[in-house]
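For reference, the chain that follows is the form predicted alone, supplied as structure tokens.
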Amino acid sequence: MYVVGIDLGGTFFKIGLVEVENGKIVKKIEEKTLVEEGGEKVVERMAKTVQKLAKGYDILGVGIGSPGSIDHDRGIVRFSPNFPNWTDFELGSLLSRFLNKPVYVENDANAFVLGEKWFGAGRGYNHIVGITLGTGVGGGVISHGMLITGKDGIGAELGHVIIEPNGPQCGCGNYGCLEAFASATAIKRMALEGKKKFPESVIFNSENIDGKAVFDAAKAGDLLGQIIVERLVNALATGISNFIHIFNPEVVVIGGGISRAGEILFEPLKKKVEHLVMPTFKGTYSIFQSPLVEEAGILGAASVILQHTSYE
């Protein structure tokens, strides 16, 4: 059995043909999104790409992981900063008409946690918290095997829980969100804020002031790098301990570019979370780095169709 997953981004969309039994991506194609052409043109090119990719295969359907506020019941992009003219855009039904196949649309962070459930570190578990650390911080929650989305389908915005009231301003406009400490954007901001006090930091020898530069500096004993990593770990551990108290997950899976830092992130994070959770919760959860890495977007999108069809 095969499904198609579409990882939809503002610059590129990636489409993969996925074999359900083993989560293998049989074929994949990446194309420019070209948002400026308008939604219908984008969907038409997506449809042609799917047809080309799936030719000769019988596919169950298509899942799309899209940034923004998504009405997943109706496949509508309510709003997305990546697609400024797609307000209340009927993405799912339009693509379905082109392909004559079922199409389901989900927020990309929710798609991430579904991907972990079906193909990743959450496989075999029914209670999962997924967190993506990228340009922003996204999150998704599965409880009793079901995705938690709230009344309007926009719940579980884990990146926007407030970690530090009156903390740094987040991209959402609020102050002290988890995203303001644990995202790539936040890491760069903290590095630039520290430049005046630590101008000799090796972080500033790098061509790009990004997460890799900061984590590499911290590994090398650079003080500013260590300060930033400690601040990130403390904020992330605070958020995760709260999620554990609220959702009682079996596993917490962390993905996105920042997760690739590896043990310099995960070792202190696990210790800090263990320190913060109530005694009742100790030993009830595990924290994992996502194994899906580059394939997380496509596999997460493919999982959207599996999740819907398995409960119909």
The other form holds:
Protein chains: 2
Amino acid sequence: MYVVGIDLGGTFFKIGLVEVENGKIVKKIEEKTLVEEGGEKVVERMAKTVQKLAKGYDILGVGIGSPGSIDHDRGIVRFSPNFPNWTDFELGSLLSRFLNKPVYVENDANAFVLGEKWFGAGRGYNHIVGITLGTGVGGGVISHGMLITGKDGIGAELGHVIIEPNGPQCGCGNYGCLEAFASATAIKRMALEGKKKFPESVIFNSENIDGKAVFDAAKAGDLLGQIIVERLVNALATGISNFIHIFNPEVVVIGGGISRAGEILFEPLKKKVEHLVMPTFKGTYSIFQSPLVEEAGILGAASVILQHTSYE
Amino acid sequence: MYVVGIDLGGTFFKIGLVEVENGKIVKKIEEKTLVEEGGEKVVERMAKTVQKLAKGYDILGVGIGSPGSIDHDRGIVRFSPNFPNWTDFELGSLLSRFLNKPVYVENDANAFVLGEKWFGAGRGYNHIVGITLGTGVGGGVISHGMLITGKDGIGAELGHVIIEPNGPQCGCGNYGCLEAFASATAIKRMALEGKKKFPESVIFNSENIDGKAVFDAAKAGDLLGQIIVERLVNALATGISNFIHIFNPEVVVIGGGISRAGEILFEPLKKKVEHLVMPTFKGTYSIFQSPLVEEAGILGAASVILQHTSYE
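Follow the form predicted alone with the form predicted together with a further copy of the same chain, if you could.
Full complex below, order starting with the chain above.
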């Protein structure tokens, strides 16, 4: 069985033809989104690319993972900072009309956790908390086998759970959200703030002051690097411990660029979460780095159509 | 249609015969639990009381709300600080054998939110966050119509979500849990801590240093009373805002003894939550004081059987 997954971003979209049985991306194409062309044009190009990619294959349908606030029942992008002019844009039905195939749209962080359930660390599980550490911090939750999206489909905003009421300001305006500690944006902010006290940190020898520079510095024993990683780990562990107490999940899976830091992040993180959870919860969960890495976007999007179809 | 609800506590159990159509408690009996008699004896007395109460009525079954960790699939009290010797006690099947009726058992905070869904502020809603402010802080969540209990049925521990990592120590050993700010225990602790600086607070004229004394003092303009209420409100608002971002609920309903403080609690609480939620969430939720008051325990327990029956 084949499905198509579209990982839609503000700059590029990636379309992949996925063989469901083995989770393999048979073929994929990446194109510029060119939002400025207008939604209809973008969807038309998307449709052509899907047709090219799926030629000779009988596809079940198309799943889309999109940033922003998504009305997943109607396949509508309500609004997204990435697509400034797409207010209440009927992405799903438009693409469906071009392709004459079912199309389902989901928020990208929700698509991420679906991808983990269908193809990644969440296979075989019904209670999965997914967290993406990228420019922002996204969340997706599967509880009792069901995607938890809430009344309007805007729930699972795990990045905007407040971890420290007097913490640094978040992009959302609040103080001390998880995103204000555990996103690429937060890492960069903490590095720049640290320059005053640690101007000789090796972080500032890097071309880019980013997650990689900070984690590499920490690995090399750089004090500022270690301080930043510790702050990130403490906040993320508090968040994860909260989510474990709320959802009692089998699996917590962490993806996004920052998750690729690997052991320097996951080893202290697991230890700290273990310290924080109540005795009843010990041994009930596992924390994983997303195994899907570069393919998480397309496989997550492909899972959107699979999840919808398995419901019907 | 009639069901029986048993609100089981460490000191008393309350049994009520409930008319489902109008949520009326037709009759009720309160008895001492007498845990020291042993589980079997307690269940036998319970059964006799149910039979007496339900004589002449055809009851659908019995629901029990019990403190502690409950295996609701099997009706087992895994353990509870209130029943020190009831480890893996088969409460449900034992009572069911005595009565020859279906019996379902649920954690009391989960029963609370079910009660709100069937008979209280959550009627007609599918996304409800319930919080009980008593000796401790309990939580129950209905999302997409389903009680969220997690893999082992121990989820929705909303009282142990960390609100301030450097906050006061909670009974669970962690620091800064919601329970460490918003429970009767926390209020008493904050009052006693405040005595050093505010020895003349009217709180200390009360016979009992409890929630009522503190809220009454705050209403009368007492500074320590107001400081404690403000700390409680800030922590609770942060927690509720987090739960709104996670569950995107229609309704947040707050019960338990502390909730009866009324407007002095709810007015600043609603304002603070409104400040904290992200723009997308504004206007999506309502916050209510539980309308069930004294009857919340029995009606919640009665809802446990209704929820199970409506699933089947």
